[in-house]
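Presented as structure tokens, the chain that follows is alone, the form predicted alone.
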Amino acid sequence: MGLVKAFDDYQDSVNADIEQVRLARARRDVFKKALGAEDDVEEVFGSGSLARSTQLAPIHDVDLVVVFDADAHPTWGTAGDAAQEALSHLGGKVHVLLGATHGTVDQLVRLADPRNHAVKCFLDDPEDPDAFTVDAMPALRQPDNTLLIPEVTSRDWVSADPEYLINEVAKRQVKWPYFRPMVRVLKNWRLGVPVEGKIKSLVMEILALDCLPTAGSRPEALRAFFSAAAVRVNEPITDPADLCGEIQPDLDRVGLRDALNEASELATQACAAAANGATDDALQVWAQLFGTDFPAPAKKQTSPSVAAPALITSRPVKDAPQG
């Protein structure tokens, strides 16, 4: 097997499959075509990874920005109550046109929940771990077209610009037709790194923005990702639009670093394997790095041109999760 068909493989394995994508997108639109026709609602837009095309299987909720006219609600945008009314607001709004037992348009949600920023929809039944929901976030557009939300735990409102990262992923995928799907492989590599905690998808998506060329080969790509990574990592990932600040204080950079370190030493072997025409000892590596479900001979092939490292026998990495 070439390594074309390997990652192309192995992308299969790390993409949702296209059904489950179609659902989650028609349960959105859903959504979209009930509130978007409230006369105090402006417009109604995706969000979240759904909408960048980022998403891993499996999904188990999408995002929506309903964004309200302000001039229907004076006082939202206010701090005080201004940010849980808003949520109650959409919450109630959400319950009439999509209730599961009474909804005049859908008959979807059991349950809409009122959190921090945003209303969470249970579609399934809410004591179900894997129960699908859809969060839905009230907003209002500001002059400067960035939105406004509401944050109940501040009772206040805080700017935010999802609109921001959707661009600049559609404008790296149309410079690189990969980079999607590597972004897709990234944030399932992150779930095989021994951290202490999580690594928030959301970290390997704008660690991507800052790293991950749109030019060349996948195998060249990853290992310059890698490589600059490791470095950046160092640095706090903040939101990209410079409004939110650090997307996850809590972060273990040192366990990240250290991982990122690892991958670029595996990548480098594997591109300089590859290099030398030994494409079972570029395939083994990326095995490695990736994990069983990256298709690679069953019995590595020893070749001189990269038998002397001995990077590969270091620290091994967890399997990722495969959807």
Second form
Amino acid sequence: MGLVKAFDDYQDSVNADIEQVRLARARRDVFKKALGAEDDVEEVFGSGSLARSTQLAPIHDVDLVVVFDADAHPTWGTAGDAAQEALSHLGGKVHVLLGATHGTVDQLVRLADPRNHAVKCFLDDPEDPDAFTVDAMPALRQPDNTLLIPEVTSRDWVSADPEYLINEVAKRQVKWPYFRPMVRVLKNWRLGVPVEGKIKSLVMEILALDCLPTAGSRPEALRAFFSAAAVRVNEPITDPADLCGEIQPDLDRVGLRDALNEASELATQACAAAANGATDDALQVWAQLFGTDFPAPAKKQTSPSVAAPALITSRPVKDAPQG
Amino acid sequence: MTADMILISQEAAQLIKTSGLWGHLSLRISEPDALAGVISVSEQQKVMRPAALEPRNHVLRCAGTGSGVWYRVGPELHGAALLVSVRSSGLTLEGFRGHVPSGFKTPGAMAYYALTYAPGVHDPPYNEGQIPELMAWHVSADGAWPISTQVEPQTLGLSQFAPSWPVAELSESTVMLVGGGSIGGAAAHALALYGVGNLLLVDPDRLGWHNLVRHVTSSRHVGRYKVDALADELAQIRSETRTEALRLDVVVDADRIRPLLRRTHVVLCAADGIAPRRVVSHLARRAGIDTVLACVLQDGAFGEILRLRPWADRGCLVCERETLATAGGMDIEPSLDAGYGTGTRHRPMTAVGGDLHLVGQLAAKVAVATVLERRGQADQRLPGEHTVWALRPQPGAAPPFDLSRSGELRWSPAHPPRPGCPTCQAP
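Hand over the structure of the form predicted together with its partner chain; the form predicted alone is what we had up.
Below, the chain from earlier opens the complete complex, with every other chain and molecule after it.
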């Protein structure tokens, strides 16, 4: 098997099932249609990884932004009870429009639970740990086109710009058709990284934005990403729109750096093996990096008396001096 | 006048390639250098068109003059020329004339120089070999002898390294070089050779006669600020690197250094005083910039390069020094805090220029690797953050300086910040 086919196959294992994606989009569209028709709603758009097409399987949630007309809610956007009020208002709308028993547009939502920034809408049993949810976030559009979103814990409203990341990812994708797929690969890779705690998927997306090249082959791009990200991760990883601050202050930077460095070493070995014509060796190293879902090379017919070769054999340096 | 080599500018080459079957040449010829250069070209008998040789101060600028002829020929002549060149031989005049279809000038008592242009060398079967398009000849009544020819390439400069070297990435990079002494000067030249696009040269000192024995520059700069001398030299020989000469002392002018760090990707400090190194470490750490510190220690016995990263688990210069001191590897001498080789309390000038230049060049390599690693160049990762290079090692030094052979290089990892370090703790 060639490297291109192996990466294609691995990508298939990382990508969410297309039917799952379609279902998630269909559910999101029901919300958009129902809430978008409300008099005090200016626009509804998807945010999060589904909007950026960087989602991993399985898809458990969809993010939505519901932009309200500020004139219809003159107290919103100010400190105090308005944050809670906006979430309750949106929760009430979801209940009326999409409630499982008496929804006027559709009967989808079993529970609409206002949280810190958004209303978590359960489309499955809320007790089910894998329940599918739609996170609907109320917002006000600001003159600079960013959003003001409620924050219940601080009883205030904060600025955010989810469209910035959506647009940046789209731009990268235009430059290099593998950008979004590789972001999914990297988000999947992080799940097996031995760190204290977890690595937020948004951390990987921002690292990809900063460190993943938008040219070249996938192996070369991954090698460059791991090398650059092992340096970049030592500095705070902040909201790329420069509004929300550090994404994950408790990130185990050293643990992630060590993992990125190790991945960089392996990716470098794999690229060297491929450049040397040793495709099977390259496949083995990529499988070491990405796990058993990465296609292994076909087994060679070897004599039982012959020992298996080393993973990467050393190669002679050519005597071609340059003065 | 005779010449062993003829230089042909791109302009001259293009005139010949686009001007029909033959024409005249004007040459500058330097007999002591056995060198000639084409300075104008005509098509047949028409007016001569200038084809300047750059740079203006080239040795041929004031040389004597001569004339010659150029011919358009078939590729077989250039193939034959390669064969006779190997034997240090030439062609008979008749043999040479047989390849010239038009305008052949028969030499009389005086020989002349000829250029031949063979556009067919790119066609099969000639394209299999390394046959040049333009060749030079010395044509006399006794025959025609090939002469070495240098045609100015269409592409000059660092772009020739692309894509095998990240030329574009380095061209966009800015390195602040603190210290324009012997190590700093060598580092400046090396940084430019690597292709660093922007150099901020920081040093308050002037070049003295006593510096010349180790410095990369020459006596014509004595009395000038070191940064001005370096900037001028780099402009002459590495014009693709933009330099800013800043006559600043990082200790006294720290307020002016801070804003410069905002457009700096990495600081390379080759200052030899303890205070400037500490100030650079502090300022760069607070600015979140990687720093490379280069020096020689123990009267030039060791070269040392220390890379400081502004990361939570990496310490500053003082932290690294105190860690080394605690381990018994270093005797910290804060009193040795003045210009190397000046005053009365300082080390004598014991390190030799070549060793200092080695350190400067390795420091430049480390700085460039630091920039490129951030850009995802996996082949630029370093084996550690601190390296000690034996230059004139003596037995008995404590680790990591326990090297016994000149040229031995040892890399060590970085260490975490000390608790309460005023540089490393969050401001």
